[in-house]
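As a starting point, one isolated chain is supplied in structure tokens, in the form predicted alone.
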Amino acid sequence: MSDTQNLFAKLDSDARKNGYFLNPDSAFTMELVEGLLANEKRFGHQACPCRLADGNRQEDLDIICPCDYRDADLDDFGACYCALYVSKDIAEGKAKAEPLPDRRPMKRDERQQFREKKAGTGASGLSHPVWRCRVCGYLAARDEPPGVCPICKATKDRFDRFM
């Protein structure tokens, strides 16, 4: 199996375990999933291949795919922004992808606010801070993050501060 069917099997995978759909549309797809992995390569991390990366992990972890927008988009419109993921009716014919605006803030420093503002800064009156995994949601109540995500494998710099 080459690179490329490797991540598209792992990909589809862990879509399906956590209730998301990847893009009938296989030759569509196998040039996103040959994307990724491009951008693995050139940065260390797969950033969304619709997006301009900027080569620095921190500066990218809301485009590391899944990205931190998929959900929203996939509310919103049924695809996220490269439309790898789609809802079920998009996935099963019922519906076509459409383009769809970016939501990602343009600036390093909106980004950083959109990041602060998801992180929350308010008082929870917990023993530990809450940390979210913006992957697959998970939540765990400890002094720092995982160090990787017990359910989807995100790693450390993926979970935001919670509460």
Given for the second form:
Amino acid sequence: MSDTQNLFAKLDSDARKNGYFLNPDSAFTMELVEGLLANEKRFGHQACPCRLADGNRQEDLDIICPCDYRDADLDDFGACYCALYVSKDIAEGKAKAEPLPDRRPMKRDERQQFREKKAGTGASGLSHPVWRCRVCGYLAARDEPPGVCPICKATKDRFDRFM
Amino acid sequence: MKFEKVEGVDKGKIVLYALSTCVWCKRTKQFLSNLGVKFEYIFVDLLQGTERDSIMKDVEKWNPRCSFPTMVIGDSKCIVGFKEDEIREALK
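Since the structure above is the form predicted alone, I would like to see how the form predicted together with its partner chain looks, so please show that one next.
Entire complex below, previous chain first.
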């Protein structure tokens, strides 16, 4: 299999396991997967193919696919910004993915705020902090997030403090 | 600045700011080609440094969100995103 087919198969399998759906328009989806691979090749990380990435991982952290804005866009529009991830209705052909406005804040500190708002304000009385994998939602109660998500293999920097 | 030119029917100046990896951008470019109009495009993600900054200033003037695709028709109208109906209407 080609790199594109391999990555597509992995994304598709991860999506199904975690309750997400890839765009059923396979030509469209394959082109997005090629975009992710192109970004991995030139930046070392899979930045969103539909946004202008900086190339620096720290700058791009919020738009490494799946981006911080995926779930909110799925809730509001039935698709992520690229329409790589879509709602069940779109996956089943009952609705069509349309272009949507980019909710990524222009300012860096607002991107941080978006992430922190998602992460919650923290609960007291817990023996350990709880970390949430932004890619698949896996929760880990420990002092530090795991180096690699045991569920989806996302790296440590994709975790946020959840509680 | 290297804009790629696509030949076609002259409907005034049409500039498409796009990303080489963005599928909505590709669809927009394809749509313009299919309409058979003359236009020029640039892949902003392939530019570096000051060249990119200078183009992004132009994009920002028309589309403060700086998202892609951004299309500017006749230096007067801007269409953001792959909006087939809007593009078709604007180029009638």
